[in-house]
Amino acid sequence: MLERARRSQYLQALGIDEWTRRVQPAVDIVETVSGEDEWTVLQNSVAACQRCALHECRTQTVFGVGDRRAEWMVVGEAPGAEEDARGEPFVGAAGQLLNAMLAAIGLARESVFIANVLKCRPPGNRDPSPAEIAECLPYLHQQIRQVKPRLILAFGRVAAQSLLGTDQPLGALRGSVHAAAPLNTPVVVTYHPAYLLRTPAEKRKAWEDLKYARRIHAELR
């Protein structure tokens, strides 16, 4: 009963009516020590990175959090002020909504791996420049290689375009399965939680994207 009540709260946060179909349980977190040295090297490389000017104004890098062997990977745009301060992606109000979106399809935050295209905060939360994306994208590609997710959820236009190497608008990318380098990992695109907080009318479209992603993931198993 408690679990059902939580799910109702999550769906309410998304602005979605209660539905009766049972969801699959969250993916189990699998602890592993394989590749630990490679992962540590990558973390240290990101922490010490000075490949673009963003290192001059960051508090700290935001590497990513979650299960390093997750079947689902969440990719956002770049850290904001709170992420820069805490060193963790998707925190604050946008992070709470992301958690609700994941929970609505049966996923705990801890069962996925969450990262951004950029590991440093752009000043004033501006959009990343093409040069900044080009310098930082190899780190994300290395994370994808090591996590080896079955499916990537790209949240927002910048994340989707950067992952897919395209300039197509987000609306044109929704509703289809794409493939992301370096492993041709299936990608489903949806709206960024921060955008949904500003534009709650689009939450129903995001819910359709999440259901679509869940269906695609089930077909990949």
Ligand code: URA
The other form holds:
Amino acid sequence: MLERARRSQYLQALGIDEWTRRVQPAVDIVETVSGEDEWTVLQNSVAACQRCALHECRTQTVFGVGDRRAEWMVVGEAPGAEEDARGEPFVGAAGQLLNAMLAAIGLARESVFIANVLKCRPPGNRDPSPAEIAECLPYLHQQIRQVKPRLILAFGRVAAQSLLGTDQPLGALRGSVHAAAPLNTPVVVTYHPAYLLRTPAEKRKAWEDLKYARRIHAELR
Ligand code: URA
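Take the protein just shown as the form predicted alone and give its structure as the form predicted in complex with uracil.
Everything in the complex follows now, all chains and molecules, and the chain you saw is the first one.
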């Protein structure tokens, strides 16, 4: 201590500004930069991905969109034709309904993070194969790791089963909270908006699921 005081006196006497360590800002900057790097690395790996044959027929990958610090993550199945063309999830008719479903529980599309299990469009909008899901799921896990949502809303059977590693039917998964890898994030399951467009009578059940999710989210605070 005495040494340091003496050193200060010497430096002052010499008219030299003393160097001081600014611990907090330096740490903040390093964390921000490395956080952004990780996200960019992930985006680039998805964009260049050739882990399955879907890369041969895609226009582009569909990484996901929204708030990278969102409390809510929305997970769908896979891009359709419009998403493949625009590079953004849920921009077609199902996307319009998704936006309305989110708005019904007070969530703006921009305030959540929206991703799919698959980042490439299966041709003809067929169901993703188990092998395609297995190749692509690590990207979704990385997104969950980085966004760290408080709650995940899984839309449809493929999203629910892939996130939860189960083959239980959607109906059996509704109405309770599950935990998803890799962070044990709470998951609430509901119907896919494309299914609701074909089966509007089920919208009432989806509304119950959304209210349930909102309640769970409030309890997690
Ligand atoms: N259906 C999905 O599951 N995801 C999309 O992005 C669009 C339609």
